[in-house]
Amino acid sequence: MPELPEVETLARALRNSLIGRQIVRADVHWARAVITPSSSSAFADQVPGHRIRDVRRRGKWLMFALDGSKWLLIHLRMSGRLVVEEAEVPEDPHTRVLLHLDDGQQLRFSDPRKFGRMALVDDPEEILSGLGPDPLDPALTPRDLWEMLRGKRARLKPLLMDQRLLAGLGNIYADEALWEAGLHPLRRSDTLSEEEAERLHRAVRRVLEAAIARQGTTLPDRRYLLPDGRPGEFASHLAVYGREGKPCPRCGAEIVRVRLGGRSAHFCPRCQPE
């Protein structure tokens, strides 16, 4: 699933090619891709005629600001992908929604696993109100994070992935930030000192900014690609995620993977003592 760095990279790339373009037609090939309005036919009727004013990100959501005070929100979930193609290029068989633009190009939402969702709303808070703060928001201080963490009695790794706490972290960058901060993924959040929370705050930002600078992480399954088909380049810089049995780049100890519910956590047992 694309996380904050991948979605931020996509927003920046799409901003360059889509701002000023008008949507002239919408084809919904799979109705359940649209969650608002309640019917895909209403979506197809309402979105044409709107011009794209900006492309932003909130957590893992892409936000297209449209004229007329409308917003198009897209969550890629597990396998969603957005590409801008010329109309004559054959469609991906997994294309779920197709937006025709006034320059002859198409914004295509492809999603093999059908988990991704799209919404056309007047106010983004209709969909995004439950999200926590953005980890890169300058207003989020280390003390804020400490207060948030000590108010919970949860394991660090699953808590960092809870979008109600912080919007945008997932499996990859929670592992990487905890390694950077030297904190065990099973550590209980309410046991962190203020200094440890400050370390974690710094680590989260450092990891996310480094991943954005390298346009995100493309794993071997290649579910995440830039709109032009290029992979993100951060995979070669991962310290622990997906590196079970390999040496820790900091101390040389063997990276360990443990199961946490339906997910995994990768960590260095020497750098991140339990």
Given for the second form:
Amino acid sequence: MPELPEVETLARALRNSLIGRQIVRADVHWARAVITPSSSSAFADQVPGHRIRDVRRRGKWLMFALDGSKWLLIHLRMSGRLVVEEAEVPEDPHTRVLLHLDDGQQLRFSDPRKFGRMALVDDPEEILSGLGPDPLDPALTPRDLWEMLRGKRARLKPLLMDQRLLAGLGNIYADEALWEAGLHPLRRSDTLSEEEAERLHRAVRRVLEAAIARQGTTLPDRRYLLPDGRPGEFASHLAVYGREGKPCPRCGAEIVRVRLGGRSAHFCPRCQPE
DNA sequence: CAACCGACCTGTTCGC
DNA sequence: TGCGAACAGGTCGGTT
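Could the form predicted together with the DNA be given as well, to go with the form predicted on its own?
Then the entire complex follows, led off by the chain already shown.
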């Protein structure tokens, strides 16, 4: 579910409500949601007592900086959700981990599909070392991207979703960025001109920033919601994702969907020629 | 190295 | 209406 804009939105919202809060207790209802430490009871023993100093994001990972130089990292994968609620509010039946806070509220991680994971570590690199640069990092230049692409010979769509290249794009925003750049999802990465790579660089940033400005994409199933229950508003701005058979906003041609490595890719056959 | 597939899981939507 | 198949925003490991 959540890609970079959704995780960024969550990080910003949680930053406001959680900085300064102390975690007083942890209940793990689904042990496999915890990857580090390897025993979830050790996790439940070690988390309490820490105060939350900051909430950040790297790629699709949420990072809670705790005092005592510990980090709590959370990845929501497909169906994970985080909410902050008063203890009296009934628990979602899919709640996997519950963190009790010192103000009586609870940070709840719920996840129907049980794909989401969290870790308590001394050094975030233990978990994040394989990630590529953040696409919004100002240090990442169009030329950097061009060189990264030239060093591979994969098709653009799967490559944009490869977190080792860039950290944060998933199925929705990879499709949207390629449409914005006017590049075909099957285009081989080592055939781009420097100008095309620059267009892609600009497109990725523009799409991600626009989505963050609208607080992410909530699709009709409403699986992604802000911590206060409000939906993100970017769905109505999607050009291609989930719009098979509908007109391209730029040229009116019908949006096409193809299967690519087991996933759907959406594009405009006129604006994104092969 | 690149591409594909099944696993991991459950819930919802689709097609007959 | 009912029911199984297909599909879903992600990632990993194994195979071709």
